[in-house]
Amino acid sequence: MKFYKDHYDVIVIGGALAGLSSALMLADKGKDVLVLERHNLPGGIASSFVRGGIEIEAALHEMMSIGAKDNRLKVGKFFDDMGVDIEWLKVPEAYHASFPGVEVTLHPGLERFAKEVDGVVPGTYEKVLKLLNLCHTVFDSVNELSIHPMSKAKMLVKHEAFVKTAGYSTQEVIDTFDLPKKAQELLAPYWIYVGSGFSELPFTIFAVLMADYIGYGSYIPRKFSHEMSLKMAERAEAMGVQIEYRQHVDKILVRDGKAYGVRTARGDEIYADYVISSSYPNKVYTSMIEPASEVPQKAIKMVNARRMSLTAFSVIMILDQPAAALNINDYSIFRGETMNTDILYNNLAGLGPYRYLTCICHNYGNPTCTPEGTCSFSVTVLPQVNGWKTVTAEEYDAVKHRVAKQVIDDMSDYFGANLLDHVLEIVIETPMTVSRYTNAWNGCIYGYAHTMEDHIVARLQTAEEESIIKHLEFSGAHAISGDGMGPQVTNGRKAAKNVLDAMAAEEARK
């Protein structure tokens, strides 16, 4: 019996969240799907690992677009509709903001959040709530327009706030609310989850982020992010998807401008009507298309014109005391010497010292995630990719440990407890770790940067122009919806929808 079928409807390259979302959606419509994953397990960075007998979350801080069981948002509803049963735990807060002159924990709920900001900066409640309501209106428009596109004339009537703010940066829109500097800074911490300073970040992105996280709160799976990928893979196989692990796709086969299959590193040629790739277009167009003569010049121009967003550096520790005993009192802490997002973004260009730290204590969201009497605490920086590209093999260990010690020392000073004295297990994840494990281009976890020059609204309007090779679609962090685990699910679904729409159009032409 042959290992692979003679032909598939769709081959999906990559068994992380985006690829598995594509596979689930296609299988739900009766399509014959093959998923090829280079690792021995699904999930990519949606994973966990074991150290000292303790399972540790590898990457997930919080999941957006889930929603409560009786009021699901789009990602949570997708999991439910696909029969992917995940036990979601609601994160107890939005974040603790720590910057000069401010120490405050803020919570989800538009009115509650606005009141808590007003408690720090009196007299701002109405303005902050008005801004958050604007975010929510734009959020609703984005969700509707992603499913039901419409003409610009109809958009202006039905989605006035979306249209009027789409061409402006986050800073430009916030400035119209005449908020004091400190109130603006309290609205800023989540910027790191999209990776652009406010002067460059399209307001549309900020609005969706704030409406989702602040309006509905965030969630984590009880059994870590690997619960998502394992259950997605299990459900996909139950729906008839063939998933093969340790199968590295080396080439995407193209003839006359159309993809028709792949070749694995071990030499298997596998054929399909469509290919969905989780690999970045940068990698696909520069080294994966066979023959290389099938790569149009505009594909190279497109990837060269786009700026890569952020990569990741994390120190994950299992500590020998409960969190409160070490003065760790919040699930999520955003700590910076300033909350000027443009200054912080520029600081991420080098190799430190880093001035903006994102800290997570998973025990406050999942009390049983570590043995009793211990806690899990991580410190994360999301550097720009260019700085870490300069690190040589010879200096890698020294740079890694220098940066790790800096962020640990900074948080130790903050808590008044030397965290290194309490370490049971410690893992350092660098951009090189991400690149090696996920094969992500330059270790980038956030795809292409959200900027006013490369705006998500414009990308949505020109999406068809980015289908450069027929029957080849892209999913993953680099696709239109951008970064984060929730958007990766959305990107995977979008790629599958594009394939299904193309199949339907071809069938109608017969």
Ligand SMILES: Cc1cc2nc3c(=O)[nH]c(=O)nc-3n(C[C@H](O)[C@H](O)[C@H](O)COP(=O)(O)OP(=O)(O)OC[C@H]3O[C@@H](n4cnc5c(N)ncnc54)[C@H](O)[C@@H]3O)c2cc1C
The other form holds:
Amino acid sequence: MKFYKDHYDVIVIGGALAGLSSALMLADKGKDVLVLERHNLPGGIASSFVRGGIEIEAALHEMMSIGAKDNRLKVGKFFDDMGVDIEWLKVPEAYHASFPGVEVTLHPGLERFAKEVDGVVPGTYEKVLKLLNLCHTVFDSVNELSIHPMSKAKMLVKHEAFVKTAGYSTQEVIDTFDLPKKAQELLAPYWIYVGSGFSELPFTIFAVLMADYIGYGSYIPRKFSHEMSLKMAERAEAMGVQIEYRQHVDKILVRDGKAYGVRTARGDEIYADYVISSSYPNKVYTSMIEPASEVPQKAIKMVNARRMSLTAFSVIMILDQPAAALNINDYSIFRGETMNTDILYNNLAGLGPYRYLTCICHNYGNPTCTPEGTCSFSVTVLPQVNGWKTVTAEEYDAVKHRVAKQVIDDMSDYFGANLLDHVLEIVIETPMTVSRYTNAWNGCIYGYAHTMEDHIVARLQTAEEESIIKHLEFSGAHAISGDGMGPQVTNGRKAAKNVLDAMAAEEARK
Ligand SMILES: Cc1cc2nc3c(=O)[nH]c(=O)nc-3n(C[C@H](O)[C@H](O)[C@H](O)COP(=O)(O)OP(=O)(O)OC[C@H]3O[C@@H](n4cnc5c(N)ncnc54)[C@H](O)[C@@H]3O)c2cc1C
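Alternative state: the form predicted in complex with the named molecule, after the form predicted on its own:
Full assembly next; the chain just shown is listed first.
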């Protein structure tokens, strides 16, 4: 029996959240889809692993765009609509903010959050709520416009707040609210989830981030992020998608400017009308297109012009005490030596010491995720990719252990408990780990940096420019909706929609 069919409608490279979302949507519309995944499991970064008999989350801190069962947001709704049944647990808080002069836990709900900020910086309730409401208005506009594009003139009437703020940075918009510095700082901790300092982070991105996480709260799957990818793969197969693991795609075959198939590392040539790539455009245009002469100069210029966003360094520990016994009292702690996001962003350029730590204790969201009497605690830093690119193979072990020691010691000092004395299991993930397991370009987990020149609004205006080789689409953190597990579902759906629209247009032309 032949391993592959003679022809597919669509080949999807990569069986993680983005690729599987594309596959589900295409299969739902009756298309014949093949997913090729180089790993022996689905999920990419959305995964877990087992140490000492304990299952441990590999990455996920919190999912956005899920929403409560009776009020789903777009990602939660997509899972429901596709019959991907995930047991969602609501994260109990927004975050604990820890920076000089501030120790406070803030909770989701726009009004509650504004009240809690007012508790720390009295007299700010009205202004903070007004800012959060503006975020919510922009969030609603982005959601509507991403489904129903409209003329600029119409947009000005229907989506005034979105249009008015779209050309401004987060800092520029926040400045118009005349908030005291400390109140501004309390609004800053999530900046790391989009990886740009406020002076260059487009307000639109900040608005979506705040409205989603603060407005609706965040969620985690009971069985870790791998629950999402495993159930998506299971459902996709039930819908007729062929998924093949341990199949690394080496080449995307292109003729006369149009993709028509792929070649795997073991030499299989497989043909399809369309190809969707989870591999970064940087990788695709520099080494995957065959023949290389099919790569237009503008593709190389485009990837060279874009700045890569952040990668990840994470220390994940299982500790031999319940969290509270070690003074760990929150699900999520953002700890900064300052809350000036531009300074913090610059600090991510090197190899440490790192000054902004993102910590998660999953037990506060998922109480039975580790055996009784233990807890799971991780400290994550999201460095810029360039610093880690300089680390040589000889230095790697020493750098990895030095950075891990720094972040563990910093948090041990903070808790007043030496975490290293309590380690049952410890895993250190570096940018190299991410790169090795997911093939992500330079280990980048966030795609391209959000900047005032290059972000979702700008990219939506020039989306056609990104369609360089016909019948080749991209889905993954490098695509228009950017980084994060939730946005990968959106990116995957968008790539599938582009394919479906193109198929329909071709059908109409016949
Ligand atoms: C420590 C850490 C914490 C994070 N925390 C959060 C969080 O709390 N919330 C959040 O929303 N996001 C979080 N993220 C970011 C998020 O995980 C990523 O943005 C997202 O998962 C990227 O998904 P993806 O589908 O683009 O890519 P990936 O997950 O990288 O998947 C790419 C897939 O394609 C496969 N592949 C690549 N090349 C090929 C090829 N040539 N042939 C075949 N297969 C190929 C890979 O094996 C992989 O399965 C975190 C990431 C890390 C590392």
